[in-house]
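Starting off, we have a lone chain in the form predicted on its own, written out as structure tokens.
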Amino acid sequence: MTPQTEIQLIAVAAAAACALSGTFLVLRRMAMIADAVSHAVLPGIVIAFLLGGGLGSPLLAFGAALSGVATVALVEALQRTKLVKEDTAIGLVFPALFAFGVVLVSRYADHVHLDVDAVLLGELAFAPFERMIIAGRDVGPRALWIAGGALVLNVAAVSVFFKELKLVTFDPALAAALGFSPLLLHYGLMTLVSATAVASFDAVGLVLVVALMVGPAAAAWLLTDRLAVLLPLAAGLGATSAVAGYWLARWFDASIAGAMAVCVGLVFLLVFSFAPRRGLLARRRMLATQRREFAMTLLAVHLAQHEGTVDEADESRLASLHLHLHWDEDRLRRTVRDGLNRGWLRREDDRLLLEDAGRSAARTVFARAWPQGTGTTPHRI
């Protein structure tokens, strides 16, 4: 494989892994925890590096994961005091831990490649040069094995505990009633998030880890309500952003991780704008449709109220309807056109009259406003 192919595979594996665990954070309204954990693993990595004596030590992953879980525990401990809210607790804990890690790096690890720039933006461009050698054979980049392992771990965890995670995410009270431990599953998920952040930490950096955990999941949630569809969709959007970001970085000769994070934002922006049901444009179309429906119903109710009365002729005249309804003429013109097209209205000379469909819509409004047995009756229609 060429180095550029290996870089993209590393990014795709990391993106899919982050998206899978990040989906549950987004659904549980804990997206900022991804930011906190991703930053707070730094002191765990540095301390493990100092104790283990090298970057190849397995203590690094353990120390970082432990640091991530400790971050969540500290945030929840502060929140349980009721003196600060969750967002404030996160804002207090992770900057302190991250700054502590930066101090440790600058003081004790400035002679190795574990520097602040690598922490923030990773070293994807150099990842293919650090090879995994097994029995004297080159089996590929070390980062690809680590990111691939994180992806396998996430797929396995989500597959095995899918029902439990789904239940705890959407109804923790029912999960507890059925004998599951929401607290145990919560910390299991936080451990998975920490392990995923650690696995992606060296290659892609903190900025991209946070973007990949939150962005693809948030975009996928705008496209589907089904968790079984949302998870692979989030992973696919993350992988797409990673590949697009690589080529964007090559085009502009820019940071690869930075360009990938930008593409995560662009993908979310596209989905946010054009999602079929929950997108911004779809929401605006829905609101416009609701306003038109409401206007038609209001016009039908007005005509029904005065149908068969002495003032019906004046109240149904097109020339004066906008005054009675307190509308401008353009709104009246649009509403009349919609009512005629829907078959609610018919026009006779300069008057508007109700058809059966319009009269039925007015009756429905009256039935909801004045239910039977309330002692109040509307005008007969």
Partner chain sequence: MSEALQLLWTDYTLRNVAAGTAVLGAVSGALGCFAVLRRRSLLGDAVSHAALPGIVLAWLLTGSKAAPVLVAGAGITGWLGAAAVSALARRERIREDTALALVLSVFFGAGLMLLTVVQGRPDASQAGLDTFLFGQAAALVERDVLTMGAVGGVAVLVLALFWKEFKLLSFDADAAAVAGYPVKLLDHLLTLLLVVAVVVGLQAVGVVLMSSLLIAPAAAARQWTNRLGRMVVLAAVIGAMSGALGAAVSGLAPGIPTGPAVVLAATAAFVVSLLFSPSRGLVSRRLRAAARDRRLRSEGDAS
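Source: prediction; values computed, not measured. Numbering follows the first chain given and starts at 1. The term rigid core refers to the maximal set of C-alpha atoms that superpose within 1.5 Å between the two forms. Compared with the form predicted in complex with the partner chain:
The chain divides into two rigid parts for the movement between these two forms; residue 183 belongs to the part that also contains residue 261. The smaller of the two rigid parts turns by 22° against the larger between these two forms, as judged from C-alpha superpositions.
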Contents of the next structure:
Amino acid sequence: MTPQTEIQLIAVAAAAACALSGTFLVLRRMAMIADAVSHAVLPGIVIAFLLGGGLGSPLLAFGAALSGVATVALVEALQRTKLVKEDTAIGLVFPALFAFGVVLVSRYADHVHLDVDAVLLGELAFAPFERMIIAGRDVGPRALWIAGGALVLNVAAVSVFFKELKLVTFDPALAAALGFSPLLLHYGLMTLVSATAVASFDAVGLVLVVALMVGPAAAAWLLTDRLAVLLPLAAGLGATSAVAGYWLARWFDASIAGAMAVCVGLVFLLVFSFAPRRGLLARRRMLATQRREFAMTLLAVHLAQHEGTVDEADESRLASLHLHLHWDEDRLRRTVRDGLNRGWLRREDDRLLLEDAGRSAARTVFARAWPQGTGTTPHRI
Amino acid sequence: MNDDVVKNRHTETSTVHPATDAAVSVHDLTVAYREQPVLWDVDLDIPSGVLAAIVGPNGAGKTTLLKSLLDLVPSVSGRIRFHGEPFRARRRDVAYVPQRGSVDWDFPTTVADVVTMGTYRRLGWLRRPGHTEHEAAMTALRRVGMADLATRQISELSGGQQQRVFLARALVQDASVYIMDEPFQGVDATTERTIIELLKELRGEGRTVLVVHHDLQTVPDYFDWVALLNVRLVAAGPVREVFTQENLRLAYGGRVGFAGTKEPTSGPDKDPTSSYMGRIRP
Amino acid sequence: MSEALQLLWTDYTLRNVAAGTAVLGAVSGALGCFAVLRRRSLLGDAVSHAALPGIVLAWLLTGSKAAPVLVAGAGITGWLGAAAVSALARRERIREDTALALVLSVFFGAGLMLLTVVQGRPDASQAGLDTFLFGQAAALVERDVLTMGAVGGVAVLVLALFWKEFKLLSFDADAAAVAGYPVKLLDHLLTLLLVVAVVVGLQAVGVVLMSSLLIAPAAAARQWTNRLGRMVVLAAVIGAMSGALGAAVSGLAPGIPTGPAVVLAATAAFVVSLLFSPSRGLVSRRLRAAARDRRLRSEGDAS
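Let me have the form predicted in complex with the partner chain next, following on from the form predicted on its own.
What follows is the entire complex, opening with the chain shown before.
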């Protein structure tokens, strides 16, 4: 493999791993926990380093995962005091832990050959230089093994516990009633998130792990309603952003991590704008159609409401209808045209009258508003 | 007798209470959330000087109606007038008591301070509340029986006390129309009595009070005017005429077996159902 | 400790640094109160990360590294970041937490990319990024301190001018709207003040840790008082003291960067407040509960 291929493979594995665990964070409204955890693993990493574990050692992964989980536990403990709100608790805990990590690095700089910037921002470009040697044979870059391991771990965890995670995400009460401990699953997920964050910092750096965890998942959620589709889709979008980011970075000779985050943003923006049903444009179009449809129904309801009442003549006069409805004349003209075309209305001199089709449309609305049998005897229809 | 005694809202508009006399007048109001109708073509004229209830099942759009009166939610169509003028021109005459749960009661402020907020509008920009405003706040607190708790932090209050604080904040505004969202929700019996006495006092002073209310049992005792709402307006008028089993069934879709008042006597040739239907339904 | 205090007076550089961090602590403490009370604590984090591309762009476009230029750039993209958060969070299926996380990481990534492009070297650590990440309090000179004071002072003045409006908005936004205040405009103004507080602090404590200075002093102050006015003043004092203390510690123990030291000092102030504040503190709460138990038990014995 060329170093180029290796770098892209590492990026793809890390991005997919992050997207899988990140999906659950996004669904559970815990996206900022990703930010908190990814910052707060720093002291864990530093302490593991001090105790002699190098990058890629199990000690380091363990230490980092532990501090990630500790962050979540601290945030929740603070919230339970009821003295601070959740967002404040998050904002108190992770900067403190991160600052502590930075102080540790600075204090023991002689013992820790740890480049904080590298931890924060990743050094993907150098990843191919660090090789994994097993029994004297070069089996590939070490970072690829780490990121690949994270991906395998995520795929395994998500597929083995798919049902449980789904239940606890969408209906924690039911999950508890069925005997799945939400707490256990919650902390299991947090461990997974921390481990993934640690495994990925080599590639993208801690600050940008957040982008990979949240962006692809948020984008995928605009494209599908099904969790079984959402997970692979998020992983795919993450991998795509990673590869695109690599080439963007090469093009501009820029930081790969930065370019990957930018691509995550671009992918999200594309999906956000053009997603078939929930995209900005689709929604705008749908809203416009709905609004016309709605205006027409509203007009029908209005006429139906006043049919046969004393003020019917007044309420149905074309020249003054817009005043009653508080519409501008333009809107009324368009709506009346729609209604005439649809065969809901007819004009009689200066008055607007309902046809049967329009009346039954109005009736449908009432039936919807009162589902229980009250829409049955429409006196005047 | 149906058609001439039980007033149809339209005949009412044109004959008994001309719209300009109404304290609050709603005409053809439709409100939609994400293009789903929450209120459909509501016409409502609330006469001046009544104690009026808005009742209806959950999701009937009661709170939405209040919020659209106050310009807090946009409407698709319709016109709203307070004493014949739009809300913007009549802000000072309208006081609002939101649902208790709509604010964070852990906010660092005191009872007197919250009540003083009722004077901010009158003060305008930049000016700070002074002696006059604090006096007004204390007077309002005395009216709701909370003067001795003036310096309390608001998180230390019971639900009923919180409600009374909101009420005092509205009293300070010395408005002519009071709009309240479920002021009796989750309050103790003492508070409920205090509040209803106060509302009756306000009515006695010629003010109009409009209340979203949940407890159908108390409607006939507390209120003299009622609007039954379920997305559309089912009926509106004096309680003894409009608050009937039949209208309640229409509003609640047959889910309510209770009506606080006797049904109006049916006319000789019609059954009451059809006459109500005729008025309310197209 | 006394040694540190002495140094604060005698050492010119340190005095500047301490004055600078104290000013920024005071400004962000005061303005952070509103963010905390309105449950927008983490918006500051998004704003500070979003400031990075602005700093780089300002430098790229003007070729100047002067503080006012960079601060202006930071302010513009920081404000854009805040606007992006509120625009995204209104949409279906995008919640506020997602919007915050997305904006902060993508803006930051863009800043990182720009920075490396400008420097012409792909490894960020060589590109002088440290300055932005952790700030460079040690490089503060008197001019910087005066600039920070002036900008922060204006922000605090605006806060004081619209005090009652901001209070009403934060407590009951609907009531403010009914009273006829332009609620959206006030909301934007309050966000703008938050952006100002962030950019004032960036130079000294950096992108990653800035949000803490908005949150910790406010959360600490909240434990000691039930009045908004006192809370804001107290938060400013706690922020200022944390700033000065952090600067002193890092001055005494070389190798400890100022930004993290300030953050740890502010967090310590919060922890002390959480435990020992007389009315709300956990310890005093526990003591009161124990006393009540004892009283109940003795009453039970007596009867």
